[in-house]
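As a starting point, one isolated chain is supplied in structure tokens, in the form predicted on its own.
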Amino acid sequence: MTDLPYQIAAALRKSRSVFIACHVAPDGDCLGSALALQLALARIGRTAQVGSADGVPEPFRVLPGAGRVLTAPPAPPADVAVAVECSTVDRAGTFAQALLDAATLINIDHHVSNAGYGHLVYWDTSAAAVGEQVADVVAALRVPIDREIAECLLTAVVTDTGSFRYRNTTARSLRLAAELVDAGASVHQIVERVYETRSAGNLRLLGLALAGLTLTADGRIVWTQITPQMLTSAGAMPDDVTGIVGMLRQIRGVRIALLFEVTPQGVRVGIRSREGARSHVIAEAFGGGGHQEAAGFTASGALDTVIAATLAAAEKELQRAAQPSPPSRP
């Protein structure tokens, strides 16, 4: 452990009132995190409210503490802030201002596009999720992990590494899953509350989405849309679009895969990507980031302009993948 983990700890500590922020649309591993490190600091009787500006996903309703997530920026201003998982501050939404205006600003992040910015930060892009940064800052103040404290970092790990298929899964992330579920959280009881209970409405707009997919010439790319009218159509709540674009990437030959959701806020485009394909790449290019085979942004404009644009940067990603690595210096 670096010694990032130990300042972050001091300051925290010394801290009157901790804001902790999620990035928009928060995965499992952005909200485990921040519940985490909010029950942490509660147990040495600090306070600390959770913010997301997306709410919490239905999975993740359960977590301890997803209830009192905020979804409107607090005030007055906390003494410390932390963005959990922004790579940008633009990342956390409505509560970016809620971070700048904080006297002390702690960025904690794994993503390979985070700008650096903050008092203090802890980028570690070896980590397979946050929640393994913040399971080491957890460890400094010397809070022990409780079964609650490990439910919420294990929903961490287990959703960032896709229940440990993805290679960016490695013995650090097994060696803190075992400590979590020593501490009695269950793999099994995550697993099956994020990828194996749907609604029927999550499976017929699922239907609805892969029925309209498009596959370029070669294959290597596909897309697919979801309008209002198909989550009608389908009895389905907005929450339902996770994991579909997962899935496009299924299909054989396909290195990226595009699912764009219109939305009030804008044309939401998901990424997923594989075999050198960088996903944050794409995103960054119209204001978004992520990690390298999942991420995503949001683009103002028609539909089919922003498909159009974004179809060009990723064939633009992937000449760019097909072209040999340059020799390296003697």
The other form holds:
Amino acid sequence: MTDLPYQIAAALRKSRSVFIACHVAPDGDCLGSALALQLALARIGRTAQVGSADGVPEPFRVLPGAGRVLTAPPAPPADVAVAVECSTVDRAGTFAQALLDAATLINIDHHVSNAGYGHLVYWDTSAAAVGEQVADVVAALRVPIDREIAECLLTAVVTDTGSFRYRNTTARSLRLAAELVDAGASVHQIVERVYETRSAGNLRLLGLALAGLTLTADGRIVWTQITPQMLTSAGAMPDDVTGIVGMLRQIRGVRIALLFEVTPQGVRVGIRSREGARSHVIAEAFGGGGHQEAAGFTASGALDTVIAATLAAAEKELQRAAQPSPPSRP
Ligand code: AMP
Ligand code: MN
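Counterpart to the form predicted on its own, namely the form predicted together with adenosine monophosphate (AMP):
Zooming out: every chain and molecule, the one shown earlier first.
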């Protein structure tokens, strides 16, 4: 462990009020980590508020504290703010200003594309989930992991490792998971809630999205789109889009999968890749970010224009991935 978790713990111990921000379209890692930190602070008598501009998706509403998550910025500003896996402050959406207004800003992230903002930057791309980093902060606070904290942190680890199936899963992820199970959390319960429970609309939307897929670049790129009309005819909610792009990547021979979703904020592009093709490089070309095998961005142009530009960037990345890697430096 670096000494950053200890520096963060010291800043949190000294705080009078803490604000913890999730990124827009929050996932299980972001919410589980934010709620675990809130619980740990409560255990040492510190009040913290968690904010999520886009609220809490259904599978995570059972997590302790989920019902108190703010969707509008707190007033007055907290003296310490924590950005949970926000590569840039803007990723907190309507909470960005609340982060900037705090006297001390703590940035905890595991995305490759973090901009390094804030007074304390705990950036660890080797962490499969930001929950692994928050577990280090909880340990540095000397708060024992109880069942509630364990449930939040295990949700983070299970969701960001795709239930321990993705390449990012390490011995560190598994050791932490074992500790969390010992503390009373259940992998089965989280998997049931997050992956094994769907609405009929969610499955209908999946059917429509998969039926409309297109393969290009000799079957190495796959893409599909989701429009508001598709959501309506499937009887689906925007959260139901989660998980579809990962399924596209399963197609044999596919190295890059792209999902284009028309939203009121613009075209949201989800990217998944494998075998050396880098999702985050494609996303960064359009102002987004993420990880090597999972990234995203939102573009303001027309759907057709965004699709054409993203496919061109994906083909460029495939060509680069096909090149032999340059000799490594001694
Ligand atoms: P998603 O496709 O929304 O599941 O996102 C995949 C990964 O990319 C997640 O780790 C996101 O946090 C990250 N990501 C998505 N959109 C952006 C963006 N606009 N900027 C930075 N990271 C992003
Ligand atoms: Mn994450």
